[in-house]
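A single chain, nothing else alongside it, follows as structure tokens in the form predicted on its own.
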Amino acid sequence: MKIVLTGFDPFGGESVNPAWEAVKLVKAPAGAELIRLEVPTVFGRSIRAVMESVRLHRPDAVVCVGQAAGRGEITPERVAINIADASIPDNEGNQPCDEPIVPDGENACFSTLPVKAMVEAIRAAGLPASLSNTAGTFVCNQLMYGLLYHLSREFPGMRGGFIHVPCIPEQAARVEKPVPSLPLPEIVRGLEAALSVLADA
């Protein structure tokens, strides 16, 4: 099995993004190969980068990972919506407002990953996890929607989806009002548990 695993670069003034830091450390499930990709936190560029990797490597699955400040759990996403509405600029200053991601696309795209089984596997590893029904409206949602849109048309048998992870304690310690966090090694273990479900499927 071949899996493309992606994580975003730092954004919003942060010097680190736990998504990419975790992706760099995740061990591949037994019998699987991981292709890791750091993705720019930029509308449009993110999906182009991921699809370039997908077309090159032709994986069995694509799992994108992003940071969700304020969440204390690892949260596989069930659905992405066809809207880009940014409360802050991306890393190139883009700040779309109520714009469709794909003008002729469906209103929503659903993950083709076994998201409920992933939640169960993460919890079985002793880590907090829950199924999320909102990937937001920032670049994370744009990437998830764009990935699923393109996979359905170009590679309909390929599975794809998105997992949000909390901040790490180093980030939480730098803000005046602390946010929920998980240590990086625990995020890594949670992602490994989620990927093991793909390898066993």
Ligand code: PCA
Second form
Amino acid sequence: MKIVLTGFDPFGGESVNPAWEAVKLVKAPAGAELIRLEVPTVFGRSIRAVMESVRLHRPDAVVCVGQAAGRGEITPERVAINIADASIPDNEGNQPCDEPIVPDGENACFSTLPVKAMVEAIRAAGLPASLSNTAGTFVCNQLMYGLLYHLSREFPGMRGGFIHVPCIPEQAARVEKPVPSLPLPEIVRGLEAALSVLADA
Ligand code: PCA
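Let's see the other form, the form predicted together with the named molecule, since the form predicted on its own is already up.
Below is the whole assembly, all chains and molecules, this chain first.
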């Protein structure tokens, strides 16, 4: 099986994004091939970059990964909503307010990844995980929505979805207020556990 695995680049003044750092290190599950892609934290461009890779590689599944500062667990996302509402600018200065991602799109798209089994697999690996019911309203939610919107129309049957990961301790060490974090090797292990579910399915 082939899996496109994406991670966002640093944003919001950070110098690293644990999502891309982890994606670079994740080992493919037995019998699977991983295609890794660094995605710009930019509205619109991120969807185009991921769909370009999907059209080129025709994978069995697409798993996008992003940073969720403030979360202490690895959180597969259940749902993406059709709204872009940014509290900070993206990496090209875009800051949409209450804008639909796809003007004629459905209000929400559900992940087509086995999200609950992924949560169980991450926990079984000894790491904190829970199912999230909101991917926010910034670039991550927008990418997840755009991915699922396009997959349902162009590649029905191809699985897709999103996983948010915590900050790493090196990021938490640079700020005054307490931010939960998980060391990078643990994030990598958690993502490997999640992907193993896909390979076993
Ligand atoms: N996290 C942001 C965008 C890029 C990333 O890694 C988000 O949760 O929207």
